[in-house]
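Read the single chain below, which is given as structure tokens and is the form predicted on its own.
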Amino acid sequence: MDRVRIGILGTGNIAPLNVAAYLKHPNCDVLAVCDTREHKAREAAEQWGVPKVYTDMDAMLADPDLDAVEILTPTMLHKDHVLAALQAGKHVSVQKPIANSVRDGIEMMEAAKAAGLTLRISECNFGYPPLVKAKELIKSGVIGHPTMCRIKTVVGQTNSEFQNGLDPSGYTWRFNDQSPGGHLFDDMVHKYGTALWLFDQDITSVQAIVRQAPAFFEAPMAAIWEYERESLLGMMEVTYAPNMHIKSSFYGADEFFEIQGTDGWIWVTRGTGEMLDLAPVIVYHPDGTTTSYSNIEARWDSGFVHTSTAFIDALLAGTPDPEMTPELAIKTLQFCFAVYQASIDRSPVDPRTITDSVSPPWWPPDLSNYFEDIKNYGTK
């Protein structure tokens, strides 16, 4: 294959971030866009310079000019859409999470293997340069043997052009029983996946406490987990601060990653936002000196650019995509559901034992007192 001809299924809020690198890749042609909302499909096609517009998925998948599809539809549709694309002989990139259940994810993985086609799950964190650098530094041994991974996520308010331009209808399904969970399912899979990817180690046990917050938020949350190597542990916290402004060009959120080793530590100081005026990556060395990597590309959307580029490059080379494989996506989903299950049971859960899905006991949320719930959040 000397060129990749790709079709885009879904034109929701996140679509422009995923499509940008396809449009710029010298050996990729975005030939088609499909959305059941014809006006949205035509708007996207005009904006991206795409020649073909479809409102029916099967019609687009039947297009013999297409080699691959990028599936950007809601998570509950991933299984059906991925299976249809594979049956049509197309390579597939699909948004995270891979599916609403582990069982569905396994079926999708097995279908791709049977068809001899690429199925990869688009995970922007795996292309985000500060995290790529952190993984490179861990592997180099600069901090010795990693012993602890700490991940912090805070969600607050921002006034970015990106967030103000989001289509609210793109969130409806995230607030009801079309999803098995809320923020910890929809967004935290980025962080769950990163915790696995940074060390190439399976997680064997998870303990967690998850509280309910307004809307689809599930916070505060605190989790601790064990890796295969006994001397390596992980911990995570998620907080919701509705009255706190977060400096961000995208969503009103930010993330911080700290990897402690026997000889030093690595700190990734930003993710979605730009809260701290620090270098994106800082290393503390055994002798007490520090190295700040200030020249790393650190806008959050750069992760999407590198991830989309990697998909095309892998297809051109005829090699497995280096990003999130179905196997890793399934482990990520099991980790997510293990957090819910551990909070429900108040006892450790081995994520590898989860074969379907788990939801928090209050899901789906009651939105009838939404504004009052935000006003009173944190007082009880």
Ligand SMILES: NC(=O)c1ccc[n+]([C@@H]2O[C@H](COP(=O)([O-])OP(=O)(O)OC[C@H]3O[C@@H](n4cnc5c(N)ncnc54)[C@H](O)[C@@H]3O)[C@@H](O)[C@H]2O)c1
Contents of the next structure:
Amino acid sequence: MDRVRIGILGTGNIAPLNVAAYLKHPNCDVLAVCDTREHKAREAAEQWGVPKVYTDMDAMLADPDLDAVEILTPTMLHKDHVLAALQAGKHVSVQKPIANSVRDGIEMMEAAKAAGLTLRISECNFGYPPLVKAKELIKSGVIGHPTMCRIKTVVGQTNSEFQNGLDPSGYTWRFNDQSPGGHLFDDMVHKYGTALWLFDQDITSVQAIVRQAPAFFEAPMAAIWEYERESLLGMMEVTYAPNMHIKSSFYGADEFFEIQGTDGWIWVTRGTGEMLDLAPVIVYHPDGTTTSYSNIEARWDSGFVHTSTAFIDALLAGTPDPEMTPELAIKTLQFCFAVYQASIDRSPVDPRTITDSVSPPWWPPDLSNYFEDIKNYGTK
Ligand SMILES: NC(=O)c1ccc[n+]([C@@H]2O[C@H](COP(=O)([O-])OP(=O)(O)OC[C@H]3O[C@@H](n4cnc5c(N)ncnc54)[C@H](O)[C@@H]3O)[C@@H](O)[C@H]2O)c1
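I would like to compare: after the form predicted on its own, may I see the structure of the form predicted together with this ligand?
Next comes the full complex, and the chain you just saw is listed first.
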């Protein structure tokens, strides 16, 4: 293939970030957009200069001019949309999470294998330069053998232009039984996936405590896990701070990653936000010196640019999917559901035993006292 002609399914909140690199890629043509909300599809087509506009997925998939589709529809539709796209002979990139259940993810993976087509999951963390650098540094052995992975996520509030411009209708399906869980499903899959990807190691056991927070939040949460290699462990926390301003150009959240090794450690000091005035990646060496990677590209949306570029480059090269394979996306889902299950059982769960999905006991949440719940959060 010397050019990739791609169609975009779903032109909602996240679409501009995913599509930006396709529009810029010298060997990619964004030929079509499709959204059941015609005004959204037309608006996107006009803004991006896309010639074909569809409101019916099957009509777009029947377009013989398309080689590939980017699926940006709500997660509960991923399975049906991916299967339809593969059936129509298109290569597929689909946003995370791969699906609402492990069973669905496996069906999608097998359909892609049977069709001999690429199915990859669009995971912006795998293209985010500070995390790519951290993975490269771990592999180079600069910190010796990794022994601990620590990931913190904090959610607060922000008034970024991006956040203020979000269409609230993009949240209804995240807050009800169309999703198996809330924030630990929708957002934390990025971090569960990153914990797997950084070390190329399977996770064999997860313990967790998850508390309910307002709306779809699930915090505080604390989890610890074991990797295949006994000397490597992981831990994670998720906190909700509704009254804390998060310095961010995107969502009101940020992340920190610390990878301790036998010889030193690596910090990734930002993710979605830019809370701390620190270099995005800092290495502490065995001799006590530090290296700060200050000039590394670290805007959160750069992850989308590199991830979308990688999809096109892989199709052009005829190589397998970049980074997030369906196998890894399924392990990520198993990790996610193992956290919920471990919190319910108050005992360790092997994520590899999860075959379907798990929801927190209070799911779907009662939203009737939303503002009151936020006011009282942290008092009980
Ligand atoms: N950091 C990230 O990588 C990130 C961030 C946000 C969302 N996401 C993922 O992206 C996906 C979309 O999220 P969003 O926030 O943009 O949601 P959204 O609800 O804002 O957008 C979804 C769009 O799909 C359209 N749609 C629904 N059914 C359709 C159909 N049958 N055919 C065509 N279009 C249809 C809707 O009209 C809407 O415009 C989700 O899977 C979500 O998890 C990823």
